[in-house]
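As structure tokens, one chain now follows by itself in the form predicted on its own.
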Amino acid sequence: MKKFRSMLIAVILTMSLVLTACGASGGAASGGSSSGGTIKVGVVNNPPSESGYREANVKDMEAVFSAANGYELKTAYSLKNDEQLQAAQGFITEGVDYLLISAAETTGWDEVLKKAQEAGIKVYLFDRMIDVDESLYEAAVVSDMAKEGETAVKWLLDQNLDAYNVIHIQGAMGSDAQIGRTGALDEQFASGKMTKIVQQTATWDEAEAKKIVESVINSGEDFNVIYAENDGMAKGAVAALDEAGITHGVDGKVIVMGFDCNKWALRELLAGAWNYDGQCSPFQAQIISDLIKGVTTNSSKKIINEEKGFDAKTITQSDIDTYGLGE
């Protein structure tokens, strides 16, 4: 009998150890990781120096996908699509659990995402859409860039100007933001309701935008609208106007429009120096983290950040405090 009891105790202890080991293994699996519960995330993004929007976006990613929140974060930053593709391939080779992408261009991503899928790596898009089959990514947490453009152009049409002579300063060509914010304005050019004085990319750069406006001023062509596809480029455009002594804003000759809603840009609206700024939310990280950890059950392939546009005549300090980016 004593021998039987000893054997029974040994069996029970063995089963207990096995169950404990299985429980530990199951915990790692539920976290989506193969490295002791830490979730490996590779983020391919544009550099924080691109704009105030991007700086806020990068900081948000770093804050949410932190070691304190159970993540091992790897990042790669570039404005060039080929460099982003190489970085994504590198993360796949390293064996990350999740790959997050804000693409410099909308095309060229099919093969890399297929390789990620073959490797069992789940892909989330953020900030910008890309042209791939939706089966290649889990979800896209993005702004509706086309709606941003439509909202801005509708506001401009509502100003009922006698003529619309527009300097259109574009962002990085081929990016989702550029395509979306350009589309609605191109429709107005095609219809003849607005006149395209110049349409040129400054690749999100303030200094390049200033050069574009200086060139138009020096040519002597008449214009009364500057539609810049981010705040930094609008700032560069205004610098050129100021140097030439051309008035702008609520009581000025030239309407100034930007996008992203940096706090400093919204203050320009409040002061009446600019006329319009379109919101673009940089905060997608927590939504993606909730999807990864199963906190939310949103099954949509495309999750849209709700956004608005701000008018210099109606904006308040409360709007700046609530919606403004940075300091």
Second form
Amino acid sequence: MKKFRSMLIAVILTMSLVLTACGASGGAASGGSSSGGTIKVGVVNNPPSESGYREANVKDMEAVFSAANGYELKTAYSLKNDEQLQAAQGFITEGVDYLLISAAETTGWDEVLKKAQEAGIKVYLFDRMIDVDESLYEAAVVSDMAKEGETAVKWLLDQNLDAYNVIHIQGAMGSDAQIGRTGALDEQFASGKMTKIVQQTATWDEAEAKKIVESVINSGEDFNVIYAENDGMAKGAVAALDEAGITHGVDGKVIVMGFDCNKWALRELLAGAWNYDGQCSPFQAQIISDLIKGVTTNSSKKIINEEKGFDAKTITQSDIDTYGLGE
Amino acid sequence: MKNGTKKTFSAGLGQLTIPIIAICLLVIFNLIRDPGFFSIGIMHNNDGNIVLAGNLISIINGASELAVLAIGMTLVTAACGGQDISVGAAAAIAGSVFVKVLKSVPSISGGTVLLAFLSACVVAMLFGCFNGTLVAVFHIQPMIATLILYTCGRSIAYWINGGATPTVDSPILSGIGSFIPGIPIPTPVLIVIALALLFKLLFHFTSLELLTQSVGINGSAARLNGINATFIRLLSFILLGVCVSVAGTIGVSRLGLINHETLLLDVEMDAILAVAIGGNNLGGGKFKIGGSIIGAYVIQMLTITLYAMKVSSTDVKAYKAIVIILLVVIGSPVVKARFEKWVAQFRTPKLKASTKGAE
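Having seen the form predicted on its own, I'd like the form predicted in complex with the partner chain now, please.
Below: every chain and molecule of the assembly, starting with the one above.
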């Protein structure tokens, strides 16, 4: 009943907005079908300097929501939740048609999203979820970090090795990516299918990863898989292998696995020096654009972005060009 | 006569006592734990070169950047009575400049690598100048002055290359960061030796060591004696800048990749520790660069030992802290004074006894 009433209010408000809207702003609620005018999109995101992932994410947004595609893009970047909230508030006042949010924190967004709803602005969440009622946003396009780990571990199991002696190099403990990428492998360690030679965090530090692998090599223990939770750490691990004269990659003794799909890492794959690279996809813009323009519709509010994993045996140059991050 | 030589011996070792004892203890501990710990193997790496490998090589190789930074940090500490906490961030900037130059040339040759290094060196020296001016001219406490670059340094490094992790690939770089074909010793180790020798020569042919010490012990007195204290302090920061660019270059060359967020992360704390373990007075004045270099190897040996014991790397820092607290406390003047008193007390009754015996 309460929901119905709030919906009714929202409908009335939007209608009044449509009626009072003056030419230039072109129908706040009509969005996709705005005649002649462009679709105004406000994006609240983390700054591109946060990571390679974010840089690709920001570039993707800029590419998809371009003037050529009929959009007018406004962006605000901050790592701080309160600054993001202010920016979102600003976009609502300015009168955008759609608000896209990747929040710094999951809490504190109720009020702003309610205001957006009252103003008839449709909200899409991307990359990160927010702790609010589902009715406050149209859809959330997010990554499932645990699935990423599962995809990678499933690939590893499909290699049908006689034994799995794994060096597991973790990212910064407690980060989403680390938890997701560690989970599936921990299950295998627990079930006894894979043997944990060493499990250490290098906190995303390439040089630290090299030291960890070096210490295993120096101890003389046998291993045949390196599972590094990002590309940089995989590169550090490979440097240690190279110095010790241990072969790796497609025809090598040690299987090398990385994550993030940087272009340079995918080129290592193409050259056969590494075996697998998994990705937490930063490309949500096209999915959201399709939803806005009504090309696709979503059955549930939560849309899991498809995660890619590349095998050195099947990767092609066009994969690198399409999916690789950076340069 | 015999007494005299004994005194000079103990005084000569004096400052180096603690770091040398620490290194001996670590060696003994490791030998008991695993007699083969220090064994050095000869093997072929994937490029087909004959190289040395083993924990000992890992230790002296891995400590290279730290040792280089410790050299510069010792000078700054001695001249200014404070530490530069921005070396990690500055190294990230130097490394980024190095990569930027290499990426902007069509092909990487020996000349372009040298050009890239010199550019990185100039940039690092400029940032050293900035820190040095704040400290020497404006008399801001070194830790506060360098806090500025510590905070913004990695953002500046980001601006140079943009996000992600740019890579550069060249046999020359792997020659710098790993092995030169035909030489079985890791190149970073050779760089440390070369740099230490360079400083040794600098001290030998100039009076920089004496001037630095006098400025560090009493700046006003030094100035009254005609020493340009401002210049000496500024110079110490510029020389640290050179060390920073060398460390940054080694760091980048090791993997052919720059990650501005993690390159030499937290190294400033280790560098200061190396200076402290080396028995140098953190309040400035007398210093021994050799002590700091040994300090750097102590820290690295500790890390590698803990890794070899499969201590989780999240716990490594805690264990390191415990050992370092012990080292620093043992090396503190209070403990030293107590110890000397105790030795003196122990000696006097013995002396009395012997004189009694003679009677």
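Under this definition, the rigid core comprises the largest set of C-alpha atoms superposing within 1.5 Å between the forms. Since this is a predicted model, take the numbers as computed values, not measurements. Residue numbers count along the first chain shown, from 1.
**OP:** Where the C-alphas switch from fitting one rigid part better to fitting the other, that's the hinge; pick which of Q279, Q188, Y164, K210 sits there, comparing between the two forms.
**Re:** Comparing the two forms, the hinge falls at Q279.
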